[in-house]
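Encoded as structure tokens, the following chain is the form predicted on its own, with no partner shown.
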Amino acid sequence: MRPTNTRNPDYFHTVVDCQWACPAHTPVPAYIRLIAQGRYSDAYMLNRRSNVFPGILGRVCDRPCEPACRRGRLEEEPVAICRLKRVAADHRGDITDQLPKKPKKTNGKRIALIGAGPASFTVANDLAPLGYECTIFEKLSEPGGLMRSNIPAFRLPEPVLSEELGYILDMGVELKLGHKVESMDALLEEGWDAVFVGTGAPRGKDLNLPGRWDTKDKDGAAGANIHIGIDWLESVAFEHTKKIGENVLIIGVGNTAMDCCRTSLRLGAKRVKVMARKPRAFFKASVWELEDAEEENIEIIVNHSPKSFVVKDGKLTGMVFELTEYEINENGKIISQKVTGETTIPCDDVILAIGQDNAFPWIEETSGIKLDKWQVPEVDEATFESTRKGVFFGGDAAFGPKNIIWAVEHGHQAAISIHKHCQGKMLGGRLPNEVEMLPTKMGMFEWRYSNSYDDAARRKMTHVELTKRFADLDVEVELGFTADQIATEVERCLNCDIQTVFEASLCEECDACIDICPVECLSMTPDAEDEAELRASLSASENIEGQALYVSDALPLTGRVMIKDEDVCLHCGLCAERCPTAAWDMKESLIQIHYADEQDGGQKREQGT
């Protein structure tokens, strides 16, 4: 085979899994570093640069990192990644100094953003330093979007969700709320450089079951006590809606459904059950929403398929579901179901968490932005332009519904499409990451990070106590790490990002990094046409999808490979201690992300200590 081409800066990052798997590639060891330093700034300036909201990701990002965490191979829990980045925010000093600043002066170039969540605040907190004067168009009341409207604030607290956002604010970002774009045509007609669409995919899903228009408020109003997940939620976040009837039924299993279920009992629900159509296995909610969920004692019933609302003299008083069974087969999938009988289950409400569609009832088909026929406008993926030229999608405006840290992500790959856009360039590519391998070495056999296996548990996050957690809407029910914690947990990161880089001319063949290999990643055997046969000579080996088989140069005195499982590796240097010859070497892999004030020459945001 070919030898590795470590000179792809993409090899060293795919194996630093956590941050691979970040949407913006935030460098998650090296801030856990910091934290473990106590340099609780430094980690969260590192963190914004990425994700720029350190502290409410900290506490409701989706976590795609934890899923692909080295340490999960190794034990059944990851890394609390999270749990650290909250650490981070919530032990931070003031780091005002170290923001981004407003321009002095501005380029000309007017941006209009519309809508004023995680999507829109990214692209200005890019593009206002460099002079451009966005503005932002929210029609509710309060910035965040779907974060302030959706999420409740016993998970966000609204302080924390007010100050991230205030910091793009600071940056000379004009905001204007309460002020609902009602043409996508008259906008244009304003003479903006550039708009960028960030309105997130705002209509919640229905259910048009018998008996879903039969109830009537007190009004007359048709569909009294039957609600729409998302719009309840908002109307609960903005006081509009304080009480809720004592028997509460959630139909849906996402993350949504997880939010009003715990919302119900804060606004005086005894009884609430989540019902859901499939097993457990199928839900789309994140494991820690269910557990937290049930933690509050909320009953969540499977296989349990919606078939009609029960009405009794215009008032809701149950639903009917059938219940189902489902065949499974061995690779997980559903392959066929059955209908076994059906139950009604009494209820005072019902909240629909079904999922959500986007809705762009103004934009008008002569602005020349093609939707298709699920209303999802046509966006380049990877520039993130209409078919009309100058506006812009992201989040989930742009691709239907998916979770901040991807509206992170859009925001940054679309301020660099305006930005080359208002400097008349082609939008199309962009500049490729690099990579830069720092030395670790402080001694003979010291390194600059600590890489001794910690076999700690992860660490549990402490909750308020079930008993105080209900008074008000606002009580966050997750207390943070405490020091004992921070310390223990920082212990567990792998270090994935401090790579072990060999140098083949070096190697003496002399087999004392093979011996003290703690987990039989590495080996030295002859060459061969294809990796499956060169991972047979190793003794432990996984091939897991994204990350290939490191194979060095011919070695001087046999003209053997050496090869290491990169999915196996811990590490943890120890080959580069015993070798006598220095062929191995633990660096860290900076890997520098590009933004769009580097686009046109300016300086990198490097991602790393």
The other form holds:
Amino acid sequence: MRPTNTRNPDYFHTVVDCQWACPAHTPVPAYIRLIAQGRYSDAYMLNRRSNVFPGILGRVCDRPCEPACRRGRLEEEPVAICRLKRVAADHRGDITDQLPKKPKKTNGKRIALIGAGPASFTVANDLAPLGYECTIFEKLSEPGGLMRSNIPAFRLPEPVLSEELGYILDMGVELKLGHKVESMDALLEEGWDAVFVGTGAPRGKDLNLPGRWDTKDKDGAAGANIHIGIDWLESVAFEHTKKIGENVLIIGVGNTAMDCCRTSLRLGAKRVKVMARKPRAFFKASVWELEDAEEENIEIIVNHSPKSFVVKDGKLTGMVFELTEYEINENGKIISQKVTGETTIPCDDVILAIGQDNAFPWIEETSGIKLDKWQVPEVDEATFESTRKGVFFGGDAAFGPKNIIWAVEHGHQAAISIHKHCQGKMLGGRLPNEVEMLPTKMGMFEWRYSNSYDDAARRKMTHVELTKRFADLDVEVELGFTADQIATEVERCLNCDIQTVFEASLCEECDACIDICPVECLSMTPDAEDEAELRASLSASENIEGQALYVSDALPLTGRVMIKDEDVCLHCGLCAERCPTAAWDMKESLIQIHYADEQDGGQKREQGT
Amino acid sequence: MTSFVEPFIRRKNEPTNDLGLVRADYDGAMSTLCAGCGHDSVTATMARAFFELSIEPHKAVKVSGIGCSSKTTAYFLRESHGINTVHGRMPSVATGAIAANHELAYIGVSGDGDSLSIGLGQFVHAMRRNVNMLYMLENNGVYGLTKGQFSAAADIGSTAKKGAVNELPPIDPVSLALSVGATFVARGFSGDRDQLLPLIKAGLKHKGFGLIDVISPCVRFNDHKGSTKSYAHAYKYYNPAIHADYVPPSTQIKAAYEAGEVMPVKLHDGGEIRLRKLENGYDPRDRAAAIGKLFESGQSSEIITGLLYINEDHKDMHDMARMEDRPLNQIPYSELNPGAAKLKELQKGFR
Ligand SMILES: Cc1cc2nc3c(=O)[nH]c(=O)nc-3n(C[C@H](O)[C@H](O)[C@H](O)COP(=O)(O)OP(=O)(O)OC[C@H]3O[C@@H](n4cnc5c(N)ncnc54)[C@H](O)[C@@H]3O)c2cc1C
Ligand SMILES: Cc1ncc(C[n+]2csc(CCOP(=O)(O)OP(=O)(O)O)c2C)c(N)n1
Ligand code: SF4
Ligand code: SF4
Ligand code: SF4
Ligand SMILES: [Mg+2]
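Next block: the form predicted in complex with the partner chain, after the form predicted on its own:
Below: every chain and molecule of the assembly, starting with the one above.
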């Protein structure tokens, strides 16, 4: 088999599970080390480079990094990566002088950004300092997109949001609020050098069951007390809606449903039930969002499929559900379902939280931008360009609803494309990622990182007491980590970016590394044809998914190969410590990802910790 | 010497044995041997063998003498019984322990110095008595612990680290064992665990004295050019002639092998040793053939390894001496010590 090519920048990158899983590839272990050293501002700035909104994301990120975290393969819970990001933001000093600056003069290129959500803001963040004149058009009266209109303030306080948006506006970005773009054709007429569409996926799905339009409000308008989740949250955020009935049913069990139920409690609801069609294993909401809702005594009821609304004299009194039973096979898939009965649950209000659709009623066919039958635009997955040259999409508008961190990553990529487009360059010719390996050995038994394994369990975030948190809509529930919690949680990180690097020519096949490895991920075996054959010969290869085998060159004495199963390696450095010839070494892998400012003659930035 | 502590880490989804224990439950203290020492590799293999055989740690006994090799009993089976005896006296202490309780699994760990110089007499007599134990002789050709003097296992012409040449003929523990009646005689190499692990398992399950002479390089004092016990030398002249697999009674699958290719040997516990890769006509049950084969390979530099001789039919010490079957600690005190009157009566019979 061919030895592993560790020069491929993706190889070591995949070993850093969290960074690889993060859509914006935030260098997680590196910023955790900075926090451990008390360098909060540096940790914040390192975060900001990739994810732009550390304070926001440290609270509400969907955190795809955490389920990926190596720690979760060793014990039950991953490192609290997201909450440590918040630590960096909470404890940072004044970093304004380290932010990218408004340039002395612009380059004369005008970019229109439609929608003031995280996607457009990221594009502006990357382009404005390079001299581009960025103008953001937003139909609402405040910027932030769903982060402002839908994510409730008890999860994301307004000042945190405004401060991080402000950093970008200060780079000389123009923001036009209350300015809805009604026609793409008209906008294109205005002769922008590039247009970025970051309008999100703004249409909440409806549920047209019997009774849906039988309710009447006091003015006689149909559909009263039946709300569409994202519209309702927006109207709460902008204080148009200030109360709700005592008994509320939420239909759907995704993250929007969690925000709807918790917001209802804060507007005076007494009994809130979240109605799920399927069993718990099929819930869309993140585990932590479910936990937070249940902590507030929200009842989640499974196996109830909505059938009709019960309306008496134009007033909503309840909802009828079919009781559904599912047959589930050993792979956890539903193979059949049957209705076993019916039940009516009384309520005063119903909130529908069953998903969002894209909608571009303002994009004319004549614009040359192709949409498919679900109103999803045809967008290149690498360049984010639409079928019309110079028009780019990103965030929820590009491929349907995702989350903030994906919107940020789309923004970075679209910014690179716009930069190239404005210079008349090929959009595809982007700088590839690189990897740089830095030594970490300081002396005998001394490394530049905290290599010893700490078996502490994940720290639990303290929440505001239940009796206090419903007083106001904007009482932030999470209090942040204490100093003790920070000190413990940072040590839980395994430093997966400090890589075990092997030099076959030095090895004398003494087995010392194999014996010391506390998780048995090393072995020496005769070479094999392919990875499957190698895996079959390993004792420690319980792993099926995910991580690679690191295969060395042929060893000098026997021609066998050294193999490392990357799956459960603790990055503890004991192999390197123990090796009499330093054939194993621990090196920091710096994955260099190049943003718009480094492309096309831009200066490459110093990275690393 | 090392100055860090090996962490004991339990991780989820870790493989367990029939007792629900993980491999690390069979580890011991952190080794203080030189990094790269062959002995550490043997230690790890012994720990794995006990783990895979699902032997309860408290039902195992480790005995050793003095030397780097003998120190290693501290580095595995942290929850087992163990005795470090004085230099070269391990076989006698083990014999006594087994006489007192032969229901436990006994593993002796020694070196070429401990066994072939000061302890030679003890070593030979334990084999003669066919004491039911597995004896690991970790052979590096030197006294490692006292900084590298030639041991009685050093080959003629082999050089010491500073250049001195050995002129004394070596004692080969394997030939010695064959000549004095050991019933399980093998040679291994710390660098080949695939071969060593099943040998250790088979040796532990064999009834009677089992010797494994393990070539186990001393990285500090005998791993240089000119040494015949270095890693490089061992890898070069290593000949894994016979491979032995231990198949426990519970998992015996009906013969999935061709006659001639595999030679099965039934063990007392109902399990089986399967010998593979036999050279033409070689039968490890034939003592004379084994001695002949060794002599032949001794003419070249080849290091012939594997299970070279096995005899499962010979009585062990317990049977030969018609000893009490019950462990002494399970016999009521009144029976163990029937009192002065009974002693007098007994003595009368000898007058
Ligand atoms: C209830 C809810 C909770 C969520 N919670 C989380 C969470 O905790 N974590 C997470 O990561 N993600 C969460 N998300 C998803 C996340 O908010 C979105 O994925 C993200 O905001 C998408 O960013 P965007 O920039 O693509 O668009 P958006 O944030 O949707 O912003 C689009 C903006 O464009 C404006 N706009 C639309 N059309 C026009 C037009 N024609 N002219 C001018 N302006 C226009 C809109 O008013 C809006 O302000 C949540 C979503 C919802 C609905
Ligand atoms: C009675 C007695 N004599 C001498 C010594 C010194 N001594 C300690 S270890 C050793 C030799 C050990 O050699 P070996 O058994 O081969 O072990 P190794 O260190 O090579 O593994 C000697 C001679 C001693 N400890 N006790
Ligand atoms: S242990 Fe640290 S570096 Fe490794 S995946 Fe988890 S957070 Fe990332
Ligand atoms: S760093 Fe080395 S010793 Fe530690 S877990 Fe990884 S391979 Fe094993
Ligand atoms: S400890 Fe070093 S020399 Fe020994 S086998 Fe491992 S890598 Fe090779
Ligand atoms: Mg020795």
